[in-house]
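Just the one chain here, the form predicted on its own, laid out as structure tokens.
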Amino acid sequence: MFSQKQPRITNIWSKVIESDEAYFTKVVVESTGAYKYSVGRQGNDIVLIGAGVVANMPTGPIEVNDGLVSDITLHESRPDAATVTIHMEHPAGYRVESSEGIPVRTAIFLERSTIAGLLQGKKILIDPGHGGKDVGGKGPVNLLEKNVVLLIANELEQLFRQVDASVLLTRKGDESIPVHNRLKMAKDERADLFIGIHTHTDNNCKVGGTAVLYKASSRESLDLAKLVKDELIRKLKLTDRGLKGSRKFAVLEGIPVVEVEVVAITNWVEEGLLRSPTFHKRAAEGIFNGITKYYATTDGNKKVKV
């Protein structure tokens, strides 16, 4: 039990906030009342640990998944602490401001300057699937392949020209451009990635997911296609369909390739997924977040298990 007079947490929220002049997540902690805190580092993670104050909200893991931020965990120590940890996916400067009012706003700005500088002069080449005449799929209730891969892979373009990355998309609008031409494209531009967008087609409409095809001579494309895949599948909490070499991609040699089937567009509730624009955010997002992984780990020389 607690005292009603002791400051309690009630919510905690973040936010990616972009602009001009900056470029971070914020992370809010809220209160009923002032305390007493610290924060600090234990690796890449940032601690904020509070005295005097106690959890009146679920304690446990709340996901973010933001590129830089994995999840936030509360978590009481004692009767009269609480500790908020902010699990990281990469390093980042941070400070922190608190806010009087009601309620009690204790905000960790946390620079996403790692992020940029992974992709920063990178050449990422987008290709959503089909076009014109070559409608793609089609939904139960008619939507159409060629729509909705568009409309994902131009948030995808939004994401990389925050961090200053060049993006290019092979089609802008309806037009029906031949694959070859797609693929001469990133040849000519010297694209360092290129990134399919498209969904998948199945007979049973009870068949849906999400599924990364790679370019299978390729060790990089592999690597890239399970970070995208796992990305993906936290983001849009869909079936993991899994992985598939193709050899359609051989032409480009020295890029990196994949083709993501970010959902079966065949299956009734996936269609329906399929028109929300929060849907197209989410799924671009993890595609991000799967590319700047990649570069974090090939940059370190790791590889990816797969």
Contents of the next structure:
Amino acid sequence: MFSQKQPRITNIWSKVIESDEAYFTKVVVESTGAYKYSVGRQGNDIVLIGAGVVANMPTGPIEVNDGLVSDITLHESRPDAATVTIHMEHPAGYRVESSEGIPVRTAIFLERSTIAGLLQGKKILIDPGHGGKDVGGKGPVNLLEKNVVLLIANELEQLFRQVDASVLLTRKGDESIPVHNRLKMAKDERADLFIGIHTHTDNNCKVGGTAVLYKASSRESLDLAKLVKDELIRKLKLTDRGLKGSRKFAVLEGIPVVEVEVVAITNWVEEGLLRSPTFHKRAAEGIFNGITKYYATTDGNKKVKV
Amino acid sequence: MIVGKIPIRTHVITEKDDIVDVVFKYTGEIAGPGDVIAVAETVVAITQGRAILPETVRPGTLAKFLCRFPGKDGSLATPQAMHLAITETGVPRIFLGVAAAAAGKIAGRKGDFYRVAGRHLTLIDDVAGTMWPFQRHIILGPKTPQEVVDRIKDATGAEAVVTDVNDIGNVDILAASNGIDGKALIKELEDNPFGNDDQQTPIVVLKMAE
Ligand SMILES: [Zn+2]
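Same protein, different condition: the form predicted on its own was shown, now please give the form predicted together with the partner chain.
Let us now look at the entire complex, which starts with that chain.
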């Protein structure tokens, strides 16, 4: 009979939960029955050790990359014991809850307050490129850069709002705003970062992938660009088109500047990707993770003249 | 009566896998007679080699033209996906679909393209960027889903369905083994126990009361 068999771990998943009172990553281990477990800390990592339970799912790591948890690894230490290791990017408080049912769910709630802390007091200016009669790049079928970058910028704004960071957009609607006005806004608002959102345009429709431009000869901008690009590629798994220094941001003294080219809109496939709301969300998460990583490094926190 | 829905995480399934072997491997100890094994249509199609890299498709002029019409939200918005749809269905039926869609638009109706050109075209998943390592692939609908559920039943002793479920609660049962009424399960799958495409849980075991 089903209930007499050894419990099996059938699935592990995680989700960022955000409400007025709470902000945490919820990691859930699902099994066909209840088993004895203990949860503890190993360095920053959180480890659940289960006894009398076997893995029904493949062992090994599951990528998460939500800014707090990098991955969750299931390991069978003995034939009848399983270990779930949650690899953390930052230390976090946690609590555990189990619920009966089919499947049995063991949930570990991890505090995301560290991420909120990293961004506290920072003012981020997001610049969705183009707008109005300046449509930007055009997809081979029908998408326009000015529209898709706004969708990604809105998702990104949302993520900063969740952690109560101060965040501004250079445009909320389909407006045409000269570039120098956008840069001036960064100065007037005393922004800590300027994040441009664009797509790449190429004559060759086969060219695709993610690239990040940064303010030439600014160490901070280069560091930020590297982190944003790496985190984006971890999320989107697209081709790395590299980092490029640009002189056009030179007027923004003292403010790190990056311009993200999420994909190449002129690529048939990547235009297709830009139709998916899930894709906009993932792109925003990648950029957000890059920025929080930047502030987690000492360089990002030092107030150095750029 | 269903007493639990167990999402089953698997390895990354590719065209090297046999879908019945996969289902048996991951549900053999979990599902028994009377239970229902629900399998997502996308992975059935992937095991049948029906995940296509758009770079390998050469869309013709017709596909490049037609991909502008069936609705920006839906599938078939890339010329490559439209080209595959034309190959699956044939040019005449695609044209009938386009004509129906044009007439439907005048009448303020949606969905006429797929009603006429073929329901199976709604199973074509255009590039979506979500299901690693198939984030750049176009995934066609599965072939012979009835044969698949019959083989799963033979191998596991449990009932089986092949289903298409999306996040907004649209459920389609493509095939059901002979011991169950597939339509009756639609309500049970509306909450999408498969989760998102990237959660690697293409199988759900519906446990029945013993
Ligand atoms: Zn641009």
